[in-house]
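Just the one chain here, the form predicted alone, laid out as structure tokens.
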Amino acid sequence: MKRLLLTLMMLVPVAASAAGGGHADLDEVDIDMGDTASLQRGAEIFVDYCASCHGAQYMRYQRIGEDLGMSPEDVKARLVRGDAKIGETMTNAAMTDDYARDAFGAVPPDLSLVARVRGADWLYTYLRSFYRDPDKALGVNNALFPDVSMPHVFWREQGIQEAVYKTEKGADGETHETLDHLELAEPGTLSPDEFDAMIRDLVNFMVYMGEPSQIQAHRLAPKVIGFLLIFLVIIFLLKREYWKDVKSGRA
């Protein structure tokens, strides 16, 4: 519990500062906990692109398999990398904190709860908002999270975006160059629609990671609603029978 609270305390200030410093409007993403195929694809994307730097210490491979309808063999083949065991949490053992500070200037945060802290639309927009910036150490910047120290891990799939600026006059009367929008300068291996679908699958999985119990909640919801509807009919019939006796003076 102490580790959970510490993670939330570390993520909330970062989320607040990032949300106030970006230039991009948030794009809406369709999150569907009933789309098992999307969640499975998102889990694979997370393992292949995110887990080499980030961990998800509150999630276990085995839990993911059980929730997403994957057999233990399937989980091992599609999600488990290196020497990790299926019953272990998705901790990142490949990168030390010292190496991360030297390489990126910061320790990559654990992503178990990032979707709950930032929101699905924020993640969806952020992961699609990297653009080329030669002035930065990593050669990229982000329209939603300026000066972020994360590299653009999806550059092969998305391609390279360029920033388009516009001139605006500020309150001080001076003109300033501000980011207007991003344009695709070099196409990637995926079309824009295919890339958006890929990121949607990843965000879908990260939303699930933030609250795994919602899978069971979505599966139980039709049964609960059905029970309540049947119970409502029974209550109505009982009420009608009771009031019939009241009106006849027999109650």
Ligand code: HEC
Second form
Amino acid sequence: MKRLLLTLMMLVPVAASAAGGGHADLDEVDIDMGDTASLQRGAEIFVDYCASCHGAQYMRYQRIGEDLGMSPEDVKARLVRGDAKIGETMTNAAMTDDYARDAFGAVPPDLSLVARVRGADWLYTYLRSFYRDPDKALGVNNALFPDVSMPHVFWREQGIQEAVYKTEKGADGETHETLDHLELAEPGTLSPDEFDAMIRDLVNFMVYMGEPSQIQAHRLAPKVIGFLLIFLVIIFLLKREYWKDVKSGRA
Ligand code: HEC
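Right, the form predicted alone is done; let's see the coordinates for the form predicted in complex with the ligand.
Entire complex below, previous chain first.
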């Protein structure tokens, strides 16, 4: 019973975050903790594209494997890079903070909880919003996170986007150039749909990272609901049984 209550309590924040709509300017992403194949692909993308700069200090490879239905051999082959051990957390030993500050002007933050802080739609939009900007040190900017000091890690896959501006009259009566939308100037190795699917897998994994117990809650939910339905039937039968006695005056 205690476990059941705990599970129900775990489901509340999941339901709440699923219901909490997105920001108007953000592209919506369809997060699915039941899509194990997507989560596994997302974990691989994270390891190959993000973990060289960002850590995820609360995640152990082993735990990811258990949660995402991967055998230890699978985890070693698909997720563990270099000489890391399967029992270790995803900390990024390769880059020191000083080096990062030198190279990028900012330290890449730990990403374990970023999905909880920023939200899935924000991440999905951010990772697809890099565009060419020759004025920046890294040659790129981001429409959602202006002047970001993270490079565009998916330039091969997505290709190069360019900003299209519009002129607007501001409150001060002056006209300003503001960013209207991004346009794909040089196609990448993936089509836009394939690239979106790739980023969806990655964000799906990052949402899992932010709250790994969601996986358990997701798996238990049908059982909990089934249990409640059976319980309802029992209560109903019990009530009928009692009332029979009440009506016949034997209670
Ligand atoms: C080459 C290093 C590098 C790589 C690789 C990299 N990042 Fe970053 N990332 C950074 C830096 C540096 C910042 C800090 C940007 C700033 O504050 O201007 C950052 C910031 C971020 C932020 C914003 C965090 C916040 O809330 O402020 C997110 C989200 C993020 N990165 C996600 C990713 C993901 C996902 C990947 C893999 C696809 C990735 N990064 C790969 C260097 C990197």
